[in-house]
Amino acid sequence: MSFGKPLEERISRAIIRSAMSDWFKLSSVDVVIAGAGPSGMAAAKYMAEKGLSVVVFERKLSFGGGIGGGGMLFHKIVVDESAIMILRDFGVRFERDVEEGLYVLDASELMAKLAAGAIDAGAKIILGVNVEDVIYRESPLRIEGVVVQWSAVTISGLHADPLFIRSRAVVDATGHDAEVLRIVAKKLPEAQLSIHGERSAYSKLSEKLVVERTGRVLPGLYVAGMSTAALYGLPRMGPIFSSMLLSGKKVAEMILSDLH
């Protein structure tokens, strides 16, 4: 028992001991998801509750991706009928706008309950960590993990060597910039990967195509959410999040099938 030690020392020791235990386990996981937005957190829940070890790395000190801003800072977002079952899976409350035929919900509630759902299912969400590279193998080309760094180190411009996280699958759910895919396109030319960038707004078409094109990019590498639009040159959809949630569920189902 060390309760006689000063409280300040006990605080630090408790945090460091627990954090290092987590990071030791995270050095090798089933799935790494880059980005704690709607598709990333939805995917995390559906995989973790099926027994896969899942970690979500988010470069910011918050989760939710584009949800928090609602529609032009109004605190509401919408989904259509296709995403209602996912909202129910996460316990998110919603109401139907009869005139517009859409379902309206609070942005903050969706953010909080997506995160809670993923965490309660057993996934880890680690904030302030940037995925700056991937681990690959040849013959055939495949992705076997990620290279991570504290976001604060990246922002400060300091040089500090990163650490490696091995995984059986990597999901780019970083959103509009498709950050992981851009790394692969730049540094692994043999992947023959081109990032077309998202197109202007066409909500109905984007909602359809983002879900359809979600999936495997290379062995071990998957795309979900707005990273899908950036990869394939699909339109943007604005503050309707049906396809983001459906994309996360779809990529989870694909990975579960591939890994089992």
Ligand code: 48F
Second form
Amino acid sequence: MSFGKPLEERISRAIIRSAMSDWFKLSSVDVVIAGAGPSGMAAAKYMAEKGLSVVVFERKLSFGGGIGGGGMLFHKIVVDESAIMILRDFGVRFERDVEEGLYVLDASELMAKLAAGAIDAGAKIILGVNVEDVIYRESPLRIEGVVVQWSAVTISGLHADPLFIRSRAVVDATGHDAEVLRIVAKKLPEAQLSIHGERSAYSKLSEKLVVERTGRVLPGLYVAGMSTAALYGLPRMGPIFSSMLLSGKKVAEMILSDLH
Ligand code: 48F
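Having gone through the form predicted on its own, I am curious about the other one (the form predicted in complex with this ligand); can you provide its structure?
Next comes the full complex, and the chain you just saw is listed first.
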């Protein structure tokens, strides 16, 4: 088959046309999730499959967050029984009874299947984009979206104004640094948010408390995953990921209920 335009031109046109069409739709969505780690990707699937428009912005060029490092670079992570249903929802395989009560899985499989599950449910995962601020309104104070910039621009230090993404809910799933919440704490003092910072390791307690404290922080702003530990001063848990998955599912259920 012969085409009128040279291949190079068609490559560029195809990418630009499709990317711009996506970004046009992204200018207003139901839910923005900052961070494509385990909690963010789990949340994305459970909301997208119920019909919400969901975008996950990830500042790196890869998804998975802290999963890929496994336990001290050994390629395995563990969950306990509480997360088995979620592994099944995503088709993630696991070994039982390696240690009493723990299920062991390959880090790479978890990363790949969480992303595939979220994408297949209809969520977009956009890589290389940094969430650098939020959109707010007052009386009552509420969060109505995020401010985004290419990570490459952020890293280069170029002064380029960002763009805005309006949303009905924003989830901070940025992990140990709780980046979105830190921005809100600093730039919107009337929110009266203080970030306590994560405490030392206490896996069992942390797994329980992170899920319990996952949820709404302000109208329109939610926290999931290790950001929850940073916000409330909870202990760290190490390479056990049950609470990350359960936290993602819980925040999804809360947002589904709030937005419907
Ligand atoms: O850190 P991360 O995996 O967060 P999580 O879902 O899971 C934590 C576990 O991986 C592990 C643990 C539990 O056992 O202790 O650490 O809470 O993923 C967070 C993702 O957010 C991205 C970051 O690159 C990572 O992939 N991220 C962080 N800040 C931003 C961001 C930002 N401002 N904009 C976009 N992405």
